[in-house]
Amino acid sequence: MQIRIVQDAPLSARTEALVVPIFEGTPLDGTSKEVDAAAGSAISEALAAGEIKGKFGETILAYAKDRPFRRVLAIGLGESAKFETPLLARYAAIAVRSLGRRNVTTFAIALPKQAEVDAAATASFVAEGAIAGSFETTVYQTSPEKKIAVSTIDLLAGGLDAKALERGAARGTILGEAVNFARRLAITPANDMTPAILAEQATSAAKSASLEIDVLDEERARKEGMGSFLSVAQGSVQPPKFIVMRYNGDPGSKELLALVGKGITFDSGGISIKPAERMEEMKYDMSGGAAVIATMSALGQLKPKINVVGIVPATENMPGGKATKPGDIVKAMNGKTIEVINTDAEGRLVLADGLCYAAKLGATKIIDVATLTGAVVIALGHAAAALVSNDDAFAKDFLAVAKPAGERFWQLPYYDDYTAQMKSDIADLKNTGGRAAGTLTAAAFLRAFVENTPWIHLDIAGTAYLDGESAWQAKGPTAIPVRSFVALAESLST
């Protein structure tokens, strides 16, 4: 898809359709009221019969006869005193999937006079939100029932600076791109996603994107002691990959930024088998992987000046003659032993070496992001992703990019008893603690791998995948944490 920056005047706009907002419990103007006396009061009239309010995400399209233009469709915004610039993705994501789904090819879109803040900032939320909406959930479909036609999107510059609206359009284009692919990694069935295959995704990625990459097979992750890792992968036939790439954009600094991603490719949860109902859905148990897989080619694009490696832990999680049984003691790469309790709770095993690979490669601060427990549905829904720190100053530092980026993220408490809850009798840990505080102790869990290293534990298992679409977003995998830790990474380049 293609995000053009064009200086036309709304009215003059040669396009398929012209796309304007319009807010909850305020009158037209501007462009909006510009627009609708050229498209026959078609906007007004159905604000005044109460066929839409300008709620968020209300959408009417109008036929403007005799005009450049020939559809309108207005979008509500909600309350023009809650509007923020974040809002623009999901403007410019329902027009694509309103108007794609029409066989639209091409459309105008104009701003509100409230986003005209921040140029480079409105044009890159623009463009990640236009090509983010354009994802669809039916790439295994011989006849898509859905398709949306959208190709180029024309953004109105109005009275912003042109250059910096390029600047921004480019940069949300590659976001927009990395948000869909690690949608579409995520969204591949485990037959066709297994390690070796995610492993040469990334590697292509890599190549794109200039970044080092290094895979790891199962001989060398035994050679560093990754007995953890490799003790979810003993019961698959699916040989495991550990996944390393690195993008070098501050080569003096000594500073190294780890974002270490669950790489589950399917979860069966092993000898301690999950119910059937819906265990297809455990093809996203790699989401957390996916997201870091398409943040490093994002990095790699945008070029921003800082160290980041990204790391992902990828294996099969099955029930195989010689998968790993209840009662078993596993090493990880740094000594520590573990008894496993349940083999459901294999997330936080293959994170554990993941943690200690960032750390000898001398990571100084550390993100693991995981669809890891079930527990954080309870507690937060499919509302927000769940935090959990021990360090509260990089904790704040994460929070105050990931809300501009868009996304939400909740930060809960550490406390001491959680690491005491994961004691074992007879080995160093144990895999859980059982079913008090489970999102919790699984951090407590992990915590004991990154030692003093400031360290974010992101449980994003009620937010990596949708149960139903929106007016802006395909039913399916979301892409979390991709566009905060693309904004990290830039909030510390230096």
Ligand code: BES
The other form holds:
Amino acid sequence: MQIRIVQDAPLSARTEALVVPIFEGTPLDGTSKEVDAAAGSAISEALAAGEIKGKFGETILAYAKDRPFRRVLAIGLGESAKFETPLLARYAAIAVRSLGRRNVTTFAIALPKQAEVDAAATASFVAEGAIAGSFETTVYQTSPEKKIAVSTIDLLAGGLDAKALERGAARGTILGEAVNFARRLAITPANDMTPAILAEQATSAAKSASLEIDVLDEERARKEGMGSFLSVAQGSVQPPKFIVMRYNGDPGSKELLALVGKGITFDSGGISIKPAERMEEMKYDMSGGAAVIATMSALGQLKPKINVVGIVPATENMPGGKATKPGDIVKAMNGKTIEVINTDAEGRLVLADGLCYAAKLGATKIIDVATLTGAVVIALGHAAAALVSNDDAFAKDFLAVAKPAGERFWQLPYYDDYTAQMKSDIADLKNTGGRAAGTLTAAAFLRAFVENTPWIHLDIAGTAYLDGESAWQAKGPTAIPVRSFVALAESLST
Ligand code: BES
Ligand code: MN
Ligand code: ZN
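Okay, that is the form predicted alone; can I get the form predicted in complex with the ligand now?
Then the entire complex follows, led off by the chain already shown.
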């Protein structure tokens, strides 16, 4: 997908469709008003008839006779007073999905006047949203019903600074592609996304983005003392891969941000096996890892001045003959012993060694991200991911960049009580703490592997993939928190 910044006046845009915004309860103005007049009042009549109100995501498509643009698509952006720049990503995505499914290959898109506040951010959201909107979930279908045909978008600059728009569009393109990369890794079924294939994908991404990469195999992981990670892998015939990607954007600095993503390419639960219902969704259990790999790929292209290491312990969780049994005790890289009460609480076991390895590499800040607990769906549903941290200032900085990036996180508390719940009678820790506060006992477990390094834990079990599609988003993987990770790296860039 190509996003071009064009200086054309909207009415002379020579294209297959012209996209304009409308707001609920606000009379048409600016470009939308001009275009409405040129298209025989198609929009204002639909509004007057109550066919649309301008609510977010509503659309009206009309043919514009004898105009250089053949169609007009008006898209509702909701109440004008509630407008926020990240909504432009959805605006562009709705245009791509609705026009693309009608075989439109190219369209021009006008911006609302609120976009004037920040031209670069505006273009970034449009590009990111357009690319994310084009994501196809039908790659395995032999003859998919409706492909999204859009290949080129002309962003009408209006009066905005063209240089800033170009810069924003370039960033948004890289980000949108990273988002789709993470989604493609996540949606690919486990037979085609084994730990080895995930490592190959990371390797080729590293090559294209000039990143360093190191993939530790089972033998090296054993030498490193990653007994917790390997205890999850031992029930599977697929060899585990411990993926380490490195972006050195600030070689003079000792600061190192570590992103650690859960890379369970399939979670059957192991010996504590899951029920059959919806088990197929457990191909998504490497969504955190996918987000880390895709973020690294974006950073290699965006080149912020910061050092980042991406760590993805990748393995299947299977109940093979050599599988870990409930009651087994394993040892993590930092020497701590763990009683495995439930083999389905495997994410924290692989992350434990991932966090230890981040510390070994000298991480000065650590964020882990994982589809870790069903309990987070009970707490927050699919509306927000949970955030737990040992450092309120770091959490605050992350939340401050995540929101304007268009992703939702909600901070949950860390109390010593949760750590107490994870004490084992026989080992240093156990891997489950009972039903109460399942998301927080999981976080308390992880905290035992980060010592005092500022750390954030993100539980994306409720937000990594969605059950239904919307006007702007395909059903399935969301790529959370790629947008926030990229925004954080940029904000830490010196
Ligand atoms: N991968 C699951 C968590 C999950 C559940 C992700 C639903 C997405 C949707 C994780 O490995 C798991 O099985 N967690 C257990 C932990 C429990 C055994 C302490 C859970 O949440 O039930
Ligand atoms: Mn599990
Ligand atoms: Zn899992």
